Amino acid sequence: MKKEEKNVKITPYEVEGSLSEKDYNNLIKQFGIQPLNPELLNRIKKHTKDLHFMLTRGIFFAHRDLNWLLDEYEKGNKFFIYTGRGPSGNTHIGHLVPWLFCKWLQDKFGVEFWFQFTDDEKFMFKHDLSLEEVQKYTYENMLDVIALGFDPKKTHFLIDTKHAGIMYPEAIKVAKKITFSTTKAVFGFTNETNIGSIFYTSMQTVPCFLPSVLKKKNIPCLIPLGVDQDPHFRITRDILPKLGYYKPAIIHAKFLSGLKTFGGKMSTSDSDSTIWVTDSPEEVKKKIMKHAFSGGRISIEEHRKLGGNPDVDVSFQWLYYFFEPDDKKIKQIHDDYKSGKMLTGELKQYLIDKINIFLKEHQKKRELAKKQVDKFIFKI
């Protein structure tokens, strides 16, 4: 088979192409971030006693200033976690990857978690969405965060339009330090970009230091995020020392592929390539059986003889990234599929069963979350 030339494009608003390990290594160099090495993982393990499989498997693969953050933590200056969601649609499985990792961090370090719902951003960037539609998705997305089991006493939801009164005075301090030429260079904005979009990074910066403002002392911030979001916070890290606050530390995640293409990013625009957290068991089975990209051979006979390729098989990758935390079991599946002992249909069915077990519980907790929303929204 002729090898096709890859065209990979990564910005905070667009991810095109499929990424290999080499591509992620190139991003480390391109973005000027640091790889998560064994020494740093061992340092984390000193505090957590064990490591999340997303760390040991390299799903979170790079960072900014994580050693500094741990230095502060060991001095008694406990950090907080910050991440967020632009509510432009319903929640899919890919969104849950950093959120579940945040849950583990909160449990292990006993820290506060600030979650920003950037309804303003999605209204300004998505021309086909009304503000009312964005706010409907905000509510639906909140249910999915709550359903993961965060501690309501240590978890605070910020909704940009609702909390503008507390956020805007801080955002304008940030905005005053950012030039239009900077946003054009980082995000590719043009003279046709609406001015709300140009201002938006100032609002996204605020949760990085809002707890410091509220408690009147400098508190370190850790942001788990998809690597495509790093450019937003490169600007943030340049600005905050000028305002007297710490740069946020960052830990970067790889993308969970959509079903149809290995190595890309799951998209909200292609429902057939996406598993929504509200999908029924029948929908999950239909999508995976029909659309999940396979590393198997063209016939059972050839597969039994030559084996499959788990490294490009989306069903295996979903198990590796999310649905099979047991390292012994994931190795067995990898080896059985590679040897031909496990067929593609069997691998897909194993994933289907895992997803439906997870979603059955998630959907039950999601329903219960409707009575808990008010506990999580930050009270001014």
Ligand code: TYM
Given for the second form:
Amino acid sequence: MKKEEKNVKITPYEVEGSLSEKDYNNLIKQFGIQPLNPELLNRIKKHTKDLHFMLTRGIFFAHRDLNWLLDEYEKGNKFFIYTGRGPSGNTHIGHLVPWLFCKWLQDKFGVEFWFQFTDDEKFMFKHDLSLEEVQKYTYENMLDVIALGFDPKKTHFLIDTKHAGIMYPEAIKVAKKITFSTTKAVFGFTNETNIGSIFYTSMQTVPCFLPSVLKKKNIPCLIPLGVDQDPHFRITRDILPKLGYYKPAIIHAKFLSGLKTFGGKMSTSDSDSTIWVTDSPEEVKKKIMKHAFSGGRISIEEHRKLGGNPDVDVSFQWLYYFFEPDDKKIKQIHDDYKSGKMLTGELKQYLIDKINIFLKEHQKKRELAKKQVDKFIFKI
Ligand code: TYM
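One more: the block was the form predicted alone; return the form predicted together with tryptophanyl-5'AMP.
Complete assembly follows, chain above in first position.
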């Protein structure tokens, strides 16, 4: 391995430090995933007519078996999409990255969407959370998914403890094929890990093939996710062909940074570094102004003279990843900040306004979602 090819430690339960573009490139080799190249983007565009900015800007940067998925689609074998949430707290903006993309996929391909809420996972992995608290967050997180506008007729929520009756018989078929030594190698488990955690990855595998079980025919599955979740599905992909099902295809997103550290994964344990979807406009303003890591210079004079660095600026990254989909505007902001024409305070204020407009709408929609929850929960 060359000196610059350091392995980055990423599992669903630990993301070490901050990640540069080089780290994401190394991760492609380390995980054995494929980069999303222009040919593949063009192939997607053939079906969708336009491309989501998260694809053209490289926020979704890698995949597994997307060409196969499109081959099947072109033969008339329509896929479904599957993603999920471990309800250990309220939703933050980072969680919305893969979900917003799922909404685009559902609209463009008209596909079924399965969403798993892993209350069992978070109960077993988080020592300080009771099952009641996890279930309260499950409800709160469901509102955020519904608020993004998914089609209730084509969207199905699975809640692990609630749907155990249909999920458990499938999970044990998966579990029978996973050894403790595999989970140790993939997730870093030890002899002190509780046995529920060791079993858990079998539950996250079930939605990849549950629709095939229910429909009694093999249906391709596409999983949009943050790259930290890939290790679960590496195991899944080894096992499903042995059970007679397709391997799921995957599309991987980079992490939206926490406010304090550029390139780090936003953490649910540091509220100052995180914008929750339930934050008030004042909280948003305070957090961005005080904590968003800046690529600006130490004085206005120096900034005007030398310019800022958008490539390490969290506010710019948030606009690029999520809050400014307009390519012309994002380029203008990039250039103005880099030349020193735009100051850090102005960049932060632009982001604050964008976040608050988004959250005002989102909070209204999540209130309305309270009446819709039942429509989304899968009926056995
Ligand atoms: P969880 O709840 O940790 O995260 C939910 C989804 O959000 C992604 N994510 C992020 N994406 C971009 N930037 C960030 N800062 C960021 N933080 C989190 C995660 O990668 C994930 O896609 N075990 C899972 C729940 C799950 C699941 C799935 C996820 C069940 N089935 C299938 C993806 C696909 C979990 O605890 O995710």
